[in-house]
Amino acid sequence: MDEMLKLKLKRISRKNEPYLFLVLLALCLLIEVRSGQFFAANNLVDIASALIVPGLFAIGAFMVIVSGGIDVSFPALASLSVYASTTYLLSIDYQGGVWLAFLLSILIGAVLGLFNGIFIGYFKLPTLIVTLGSTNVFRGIMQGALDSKQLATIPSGMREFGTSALFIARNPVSGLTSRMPVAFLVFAGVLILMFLMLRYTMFGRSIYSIGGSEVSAHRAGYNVVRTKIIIYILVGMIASAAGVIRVSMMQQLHPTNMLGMELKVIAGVVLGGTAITGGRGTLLGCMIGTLLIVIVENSMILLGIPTSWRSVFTGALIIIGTGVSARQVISMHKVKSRSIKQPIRRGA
């Protein structure tokens, strides 16, 4: 029994999530001691609300990184899909619900994701190079073909969705109130679906297998090309849904508002223990890492730190997250090398 307990503790100690959770807890307690407002109901709701869009982006980025790639195009993809769908709905004076905005954006996102997937999966081009190029392609289409500009008015269905609340939290001390957006249910739903898919389906196992070794995955019977194409289609769909939520919550559309979010999102994913080389990571760690980034960015005022230092802290987290991931990969390679060099003991 003691041996079983030791084995379980040893396995837990090798995972990033427990340590990251302790860091997250320590940060929350530090902010609470400094401000006395962190655990206030309205502040917790504000943090949950701020997590929705980065959290959805992180789910897509997580799938790509686990499969062995780095996608930097999802903010531009989301911007293009939501801008195209919103301007179309405005042009026909659409007065219905938000479902059509989601449907159009997700369809456009799937096509744009397919664009990435074909070049990465079929033509076997490097993920980073393809997505850097497609970022500029998507921005060029938005600025050139669509003549993008800030839209102060969005369709009524999107406005209503953005202001709808599950509940309202009130701070009894300050009297401030915060709304828990209905959009949080979309985020939770996507997170649960992706968790089930990655853990219990053949497609989910193929993503991890490809990230570990494409050659081994092919030999095991996985269709590497098809899996990669599906991954980028899913990323396009999730990113587009996040774009609709972002615009709805802001009550206006700025075509460049989401550009530049990719570094923070990737930092959160890697900080959560996802191996930058692919093949290893959990959605739980991904969400904890993303939450840590969100809390750092949204709690600087409570800590009395000027917001101008936000980039410094985010950059430091990127370096730490990447460094930890790289260190783990090096350690794993050393362990494998030792096991290979270890002489084979023959039975007497």
Partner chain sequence: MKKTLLLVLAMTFLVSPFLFSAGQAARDDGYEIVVVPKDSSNPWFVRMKEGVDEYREETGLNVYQRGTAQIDATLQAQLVQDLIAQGVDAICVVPVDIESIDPVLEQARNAGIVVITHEGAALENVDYNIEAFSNVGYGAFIMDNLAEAMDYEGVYTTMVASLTVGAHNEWANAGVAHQKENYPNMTLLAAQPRVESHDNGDIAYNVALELFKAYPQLKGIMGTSSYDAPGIARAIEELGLVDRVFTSGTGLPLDNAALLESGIVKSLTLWDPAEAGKAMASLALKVLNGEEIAAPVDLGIGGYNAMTFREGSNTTLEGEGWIIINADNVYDFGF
The other form holds:
Amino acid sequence: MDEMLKLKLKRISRKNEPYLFLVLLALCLLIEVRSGQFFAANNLVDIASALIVPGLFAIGAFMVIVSGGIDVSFPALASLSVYASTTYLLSIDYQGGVWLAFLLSILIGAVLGLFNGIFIGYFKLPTLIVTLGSTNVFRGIMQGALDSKQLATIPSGMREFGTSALFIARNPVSGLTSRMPVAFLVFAGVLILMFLMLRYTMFGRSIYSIGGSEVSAHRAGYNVVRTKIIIYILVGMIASAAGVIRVSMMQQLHPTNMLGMELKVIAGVVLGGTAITGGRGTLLGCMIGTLLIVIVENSMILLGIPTSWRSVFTGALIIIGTGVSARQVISMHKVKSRSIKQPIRRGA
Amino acid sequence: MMDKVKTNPLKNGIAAVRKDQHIFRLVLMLIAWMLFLAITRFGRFYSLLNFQTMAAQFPEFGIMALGVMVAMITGGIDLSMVGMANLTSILMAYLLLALTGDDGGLPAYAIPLVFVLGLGIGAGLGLFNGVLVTKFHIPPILATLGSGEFFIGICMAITGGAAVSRFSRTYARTINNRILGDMIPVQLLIFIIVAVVIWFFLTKTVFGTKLYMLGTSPKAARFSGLNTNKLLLKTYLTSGMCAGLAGLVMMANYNSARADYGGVYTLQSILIVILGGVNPLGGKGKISGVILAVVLLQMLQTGINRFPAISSYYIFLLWGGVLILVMVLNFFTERNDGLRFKKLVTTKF
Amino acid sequence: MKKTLLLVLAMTFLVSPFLFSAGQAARDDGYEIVVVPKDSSNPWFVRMKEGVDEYREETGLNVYQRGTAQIDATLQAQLVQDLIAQGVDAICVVPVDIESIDPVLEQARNAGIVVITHEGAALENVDYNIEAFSNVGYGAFIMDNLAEAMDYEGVYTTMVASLTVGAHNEWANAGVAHQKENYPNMTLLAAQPRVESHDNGDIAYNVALELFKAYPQLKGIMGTSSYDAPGIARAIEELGLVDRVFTSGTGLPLDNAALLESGIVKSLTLWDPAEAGKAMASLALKVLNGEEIAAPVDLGIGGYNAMTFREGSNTTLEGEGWIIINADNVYDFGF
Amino acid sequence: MADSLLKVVDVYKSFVGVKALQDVTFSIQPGEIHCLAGENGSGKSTLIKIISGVYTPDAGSIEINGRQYNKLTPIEAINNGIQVIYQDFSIFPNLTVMENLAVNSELSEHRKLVNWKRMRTIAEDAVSKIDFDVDLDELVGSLSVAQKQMVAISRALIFNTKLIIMDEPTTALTKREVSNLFKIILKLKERGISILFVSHKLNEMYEISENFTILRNGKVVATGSTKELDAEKFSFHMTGRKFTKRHYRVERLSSEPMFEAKQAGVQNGFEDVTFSLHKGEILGVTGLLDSGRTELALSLFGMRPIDSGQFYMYGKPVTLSSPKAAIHNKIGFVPEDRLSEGLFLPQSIADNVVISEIDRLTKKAGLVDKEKRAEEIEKWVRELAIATPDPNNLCQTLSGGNQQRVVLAKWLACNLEMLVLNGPTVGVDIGSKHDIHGILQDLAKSGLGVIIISDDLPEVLENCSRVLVMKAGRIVADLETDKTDESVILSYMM
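Write the structure block of the form predicted together with the partner chain for the protein whose form predicted on its own appears above.
So here's everything in the complex, that chain up top.
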């Protein structure tokens, strides 16, 4: 029994999440000490609401990275699908609920995802190249063919969805209130669904398997091409849902303001311990990493950092964060290679 | 030796281009686009001034792309080019401000000094990246993403976001100028020098061979006695120097320096390098491809501006479309190679 | 060779949309006047394009607006260089960045091209620069609006798109200076005197959220970019601070109608970018035609029919100012 | 004769005009251990792929349990109880043992959902069949090679398996692990499972198989009972050539040692290692995989610098702190894993040959001296008889034996005094192996000091004049190969 416990402890200590969680906690405490505002209910709600869109993106980016690829096209994809569906709904003067916006946008997202998927799955082109190309294509379609403009009004359904709140958190001291958007449920729902999918479906396991070894996956009987295509369709759908949420929450549609989020989202996912080479990573870690980035981005003022020093701080955090995680991975390897030389020796 | 001199160099060139399918394809695209422009917009595109303008425009991001290429050959990437370029140019702008005399002129040593120091600063910043990659083992994509943000941050912190300008116009007039009877833009000359130097390093020196080897297999490189860390340090040092130089060119083009100049170049330079046929996994890629891609992109961008009725956003569609198209065509030709290779592998066991 | 064919086919497919539109290209006779905005998707410049297009239809001249695909000083400079090489007759620019565009405009003028700018008073190499007003005056005016909403007392701060955007920072500086002179009961938040929105409503919102949390005494934010006030307003509404905290800034009427009507934002200021676009084109035409430009200049456009030179300048012409929009007049402008 | 489990009849297969298999016929009985041998490129893997349904034969048929298939699909093959264990084991290093074990059966049952409890049961069942003791929650990537193989075997057994095809299963295993594997194979045989054992090691064939089939150039050149096979016939069938054994003897041993190790040690690797190597000598180092032999090899090349003791070159102390330092001291190293450590496969043969000596092929300022480079390449391609029409071809176009020659050429080009080879002929076929041994012996004769680290005892005995046996990080025996034999060495190893 004692052995088992030791083994378990060893396994936990090898994981990335606990360390990351400590870093997160340290950051939160630092903000709390500097501002006294961090753990206030309204601030936590604000952070949660700021997490929704990057969080959804991160789920998609996570799946792709686990499968051994890298996707930089999701912000452009989301922008295009949400712009196309919103303008359509406006043009028919749609007055119904938000579901149609989701449906339309997710459908378009699925098609765009399929576009990525075909090039990556069928033509077996490197993911970075394809998504870099498709980012430009999606953007070109949106801004060129659709002649996208900022939309000051959005369909009423989206407007209502964006302002509806699960509950309202109130800071007893300052009297500030923050509402927890209903959209958080969508985020939580997708997160749980994807967690279940990754853990309890053969499809989910196939993503890990492909990331581990594509050849083995093929030999084991996974349909690698189909799996890859489905991954990118799923990413397209999730990203598009994120796009609808973003627009609904902002009450306005700025076609380009999601562009450029990709690198920070990926940084968050990798910060969360997902191996950039594929195959390894947990959704929990991915979420902690993303949360870390979101908190840093949204706590500069609470930390009292002057505007002109913002980028120094974010840059330093990315370097230090990834540096710490890289160190940890290396020390893990060292422990492993040392264990090879221990009495019960294992070959390499 | 005599034989080589006798054979037609043009023929040799064409044969070489035909041999490399990827380069061949880029050349074809370039020709197709130029033909299209010749038919539709001859007078507005085919003028000396236009070509001079383009030749003065692409060096700033072309040089960055060359730096990214070097990093990508080793299997890495450099997302901090813009940060390094701006930090270099801002520091050098301050230097120029200090050197600017009361009469608005510069001492003769000023411009060489700026170039030497600028290259030095670029090298230093690149070295910083190199240390992150080799000593701290941060994946290049994250290390340079972080450092890029960090460098921009330093720019913001020292300038407060304002442009550094009002230094002597002599600097801009010297670099943003045409020489050889008002024909060749100086920027183009700088680009050519950088390209030749990098081409020389990659193909003619030991360093180049080692880089390709390192990019192919870091493990085998170590087992072959290559000092991989030193090579990577040199790689990022090189890309840093390219960035520094690009910064100096930008400073001349805009007669000022600011934290956010050239923000679009980060992704653009990666696009160029990949379009140029450099393998993002490392070990493969030619400078001729990258130069072609730079020229192709500039032609697309300038060409499309000749059509006022067409939204400039189509430029994105064209870039992305060309990139994917080239890759798909490569897939069709390389699939045969792939099959051949696969067969060889399978027969081995 | 099959592959070559395939390639050519694919290329043709790729450029076919351009072939179609190539036919409807510009007329070659007469002057070619190009308006270059900061970028093309910002509603501000979409509105400007409307004015330019209208002007083309009214006059039948070859006037059009061409913007870069995103706000970027280097891209804008390159576009202008491109237009120089193309040999257009006049270039009208709303500069992203004064310093980087100036040398390019010098090239344009050397090439004999007429250069008209807007929001570019500090530029040296222009024929004329049109201002709907002075930056100092506009900043002070936004401050007046904010001060009124704040009842002339309390702590405030300023928001700009980016510390690198010249005009915004000038407005903000002017606003602060104006407050120091006229509203002694107001104070600038010392810890965060200036924040950035990156021309992104979502960032403006999040930054405002943080500001209100970190500095409960904060009573107002002076916005400059057209994304600022709407983003801040969203934060005010969500935090339950309506009527306790205020914002003001620039914004287009219809885009912000809901905000104004709900009372979250009391008033916004602006000038009509469409008119500004027309004015630039009209002035360019005058210069091209060799007409003498002497004050008062009449461009035949509302607000720009009696322009005078700014004091101490022989290039900058000032118009008659700005408009306040509030819940009462928001629908009166038609844009 | 009982009904065959599997019968391959007159199978033809060609790729793009190249005949991979011609008129191949052979059969396997239930419970038979059949050895399939052949050089690289002889068509072994094509045959395996045809049996497992990955390739469809151009002509001929496959009979399983009396049923004839013209087009066998992978699923049909699996459903008929045919399982392949590939050389790389087809495992997922990033997943746990449990998942690796259960994944195939879950897939073949077309399950959509994962039931972790059921997977654990499947996995427990699987490992119990061969009494494989392993932590099911361990990541497969952190297991030893032998353990990975056990995972693959256990996984194959989950199905109602009748035939297991093992593709060179002993390549990366130590002696002890091989005997362990053989025990398991015999156990499987008892259960009536047939094994098609692909190998080109004669001693293994003798030890384990009843019948054999040898392929050469896509044709069956010999088949029958293993008992009737001897070494001479075996190598003849394999290569079509006749070999004479050449035992290496040192002819003129210098009195001064060229290289010496005194009390050398590396933490967790080896300790107190003392030996000397003379010019022209081939020294063998053998031991089990965990004996410290690999660590010693790495230390000699500066990959794992020693932290106690001292190395000497011609009596002068040298510090081998990095591969570069080792090369500087004229020591070369042929790594065990040719593919990932020794070669740059997607690069040209030429670059692979010169990469380690490249610093010498320069004119001023790091410029490559083209003529010198071409000379070197030409010289080594010729001397090592690397079979290529053009040295600018990519290295991946070469066969395994030729690739190994490229690795050798790379080091010889460095003008070495001493060459350390870790498993020089692992995964190399007989013909090339023989050639490589010949090259090594010639080199030693011309004055090179060679250290061969290998657990291929016949190889060590044939080529080395002396052999050091390592055990648990120490040298336990220093034997003259003339005066010893395999059993003596083995007794020291175990």
